[in-house]
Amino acid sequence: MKNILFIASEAVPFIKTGGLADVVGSLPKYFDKEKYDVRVIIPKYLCIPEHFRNQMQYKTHFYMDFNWKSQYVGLLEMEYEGVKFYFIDNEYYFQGFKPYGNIYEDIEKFAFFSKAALCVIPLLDFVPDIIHCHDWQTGLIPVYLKERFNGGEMYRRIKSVMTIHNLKFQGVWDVKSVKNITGLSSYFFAPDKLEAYGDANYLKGGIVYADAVTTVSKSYAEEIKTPFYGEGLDGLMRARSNCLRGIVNGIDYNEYNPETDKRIVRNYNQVTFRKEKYKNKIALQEQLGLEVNKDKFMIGIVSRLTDQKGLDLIQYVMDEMCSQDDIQLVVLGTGEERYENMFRHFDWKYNSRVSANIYYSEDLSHRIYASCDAFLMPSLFEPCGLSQLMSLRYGTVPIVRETGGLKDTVQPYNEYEGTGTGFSFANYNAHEMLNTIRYAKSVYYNRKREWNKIVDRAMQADFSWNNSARQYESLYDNL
């Protein structure tokens, strides 16, 4: 039996700010339970819903030297869907209405969390063979393992894996402060270790010191070795390329299942979608005040409203796209103010064709995946992306830019060979995107049987966690 410990800043269902939480909360359930005991440590944030906090059981507590003070470290545990979760408790660091987002506080908070997570290991009835770290918030763990925890026999044999979910976020702060907070010596703040461009960089430390590095799709693993996608660390990614591999994320096929989903109006599957799927569309049109017409080509966008997601391309051609009466656009998400206001403006201008929902709702997101004909995701870069996997699952045809995980998971439609699960374009160009949307629209209106075959193939594609879990198992075995 191999013992694997995931350490991360968030996990569903307890706390979620992005796709990282889906991975950390879902993936452990899919390992072979006979061979792998996978457990998870996250912080016990005050903003975790109360009904979960009430179920956590106190295990122990101690005091730890950190940042020149003695800090309380509480350890709680609970089991959820067959996986054991541990929670590090400290009300000073983990208070507040959201888990993180202020880099000044986060730098100290996650240095504390990383050290505390390693300190609690002897108190668990569980000694990990491998610690699997996720994103910059846990970047110090491989560093600490090699620096102050390598004296004990238990820690010396632990291997570490660092997974990069998005290279853009690196945990960067000035060297002097980080040296004080972490207690690391000057030796560690050199250009071949934690220092990058004059600052301390948590993620870089994790990448340098981990025994293996992974990211969340094969294409993204290649892209981050280039200056455009490398976010200043492309040289390091090339240097570590022999230890770097891309393993595409999955989604929870029980949670996202059009046949059993309680959040949608009419359930359907790969056989019945022709007769049933459009009933979700009609219900959504009525709910959002769009023109009710089951044949209207409806495109969905569920996204953080940021530059990364290609919204500047959409902004550029929005008038051209919506000025004709053969398309409807449904948007759900929050983000940068200019994009929120842009979609509000077009909702006002094309009221029966565009619906802008500038908030987030899990229920509405499921309805959009189930109701729309196509799903638009023209990202500038996309480490993996989960929305296109959800839309494939619901038979909503993705229209994507060929980058990162989008390139790996959406097979472009080929009308001559009768293959493909979606539509894609290569260059980051608004009119190339618009032409791809128009091509998809013409297939939808003029070759309905072909369109239904694309939907059929999309719903057959398997991006459940089972496939990813097997690849992680082989990585652990190699280590």
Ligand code: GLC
The other form holds:
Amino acid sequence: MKNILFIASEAVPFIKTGGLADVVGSLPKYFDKEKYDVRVIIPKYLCIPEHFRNQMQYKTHFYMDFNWKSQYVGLLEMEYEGVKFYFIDNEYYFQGFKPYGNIYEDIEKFAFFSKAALCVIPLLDFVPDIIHCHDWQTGLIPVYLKERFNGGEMYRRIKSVMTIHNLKFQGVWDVKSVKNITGLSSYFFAPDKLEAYGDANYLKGGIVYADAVTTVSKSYAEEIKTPFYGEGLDGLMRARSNCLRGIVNGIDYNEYNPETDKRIVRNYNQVTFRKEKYKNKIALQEQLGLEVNKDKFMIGIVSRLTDQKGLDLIQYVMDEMCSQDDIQLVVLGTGEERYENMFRHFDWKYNSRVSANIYYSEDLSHRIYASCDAFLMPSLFEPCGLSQLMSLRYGTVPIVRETGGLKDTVQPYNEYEGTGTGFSFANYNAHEMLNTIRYAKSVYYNRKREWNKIVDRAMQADFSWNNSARQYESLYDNL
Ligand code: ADP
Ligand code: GLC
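Mind pulling up the form predicted in complex with ligand GLC next to the form predicted on its own we just looked at?
Every chain and every other molecule in the complex is listed next, the one we just looked at coming first.
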């Protein structure tokens, strides 16, 4: 039996701001239970829903020297769907309505979390062979493992994996403060270690010190070796390329299943979608106050509203896209104010065609995946992307830009060969996107049988965790 410990800043069903939580919460369920015992540590945020917090069982607590103070570290545990989750408790660091605040607070918060997560290991009835870290919030862990905790035999045996879900966020702050907070010596703040461009960089530390580095699609693993996608670390990614692997994400096929999903109005499957799927559309049109018409081409967007997601392209052609009465657009998302207001504006301007829902809702997201005909995701960059996988699963045809995981998971429609699960375009260009949307729309309206075959192939594509979990297993075995 191999013991694997995931350490991360979010995991479903407890706390989620994006795809990271989906991955950390669902992947552990899909390992071969005979061979791998996979457990997860996350912070016990005050914003985790109360009914979950009430179910957590207190295990122990102690005080840890951190940032010149003696700090409380509580350890709680809870089993969920066969996976053991541990929670690090500290009311000072993990208070607030959101898991993340401003970067200065977060730099300290996740240094605390990383150190505390390593300190609790001797108190678990579980000695990890491998610690699997996710994103910058846990970048210090491989560094600490090699430094501070290297004294103990138990820690010395542990290997570490660093998975990059998004290279854009690196956890950067000035060296002096980070030295103070982390207690790491000057030795670590050199350009071949934690330092990048004169600042301390948590993710860089993780990448340099981890025994293996992965990212969440093959294409993104290549892209980040180039300056355009490398976010300043492309040189490092090239240097570490023999330890870097792209393993595409999956989604939880039990949670996202049109046949059993309780959040949607009408269940359907690959056989019944032609007769049933549109009933979800009608219900959504009624719910959101759009014109009720089962034939209208409905496009969905469920997204963090940030510049990563290609929303500038949408803004640029929104008027052209909505000028004719043959399209409906349903948006669900929160994020940068300029994008929130942009969608609110178009909701006001094209009231019966555009519905902007500027909030977070798991229920509405499932309804959008189930109801729409197409799903738009024109990202500037996309390490993997889960929304397009959810759309495929619900037979909602993705329209994507060919980047990162979008390129690896959506096969563009080829009308001559009768292949493909979606539509795609190459350049970050608003009219290229618009033309692709128009092409999709014309297939939808004029060649319905062809369209339904695309839906059929989309629903057949397999992005459950089955394949990718095997790849992580072989990575662990090699380590
Ligand atoms: P990212 O992690 O970059 O945000 P992904 O496509 O990997 O992008 O994952 C996004 C996840 O967050 C999906 O599960 C998606 O359904 C969900 N999501 C994003 N915005 C919202 C929202 N406003 N309400 C509900 N779910 C959302
Ligand atoms: C990040 C990426 C997204 C990816 C997710 C889970 O948030 O932006 O592309 O799917 O992590 O790996």
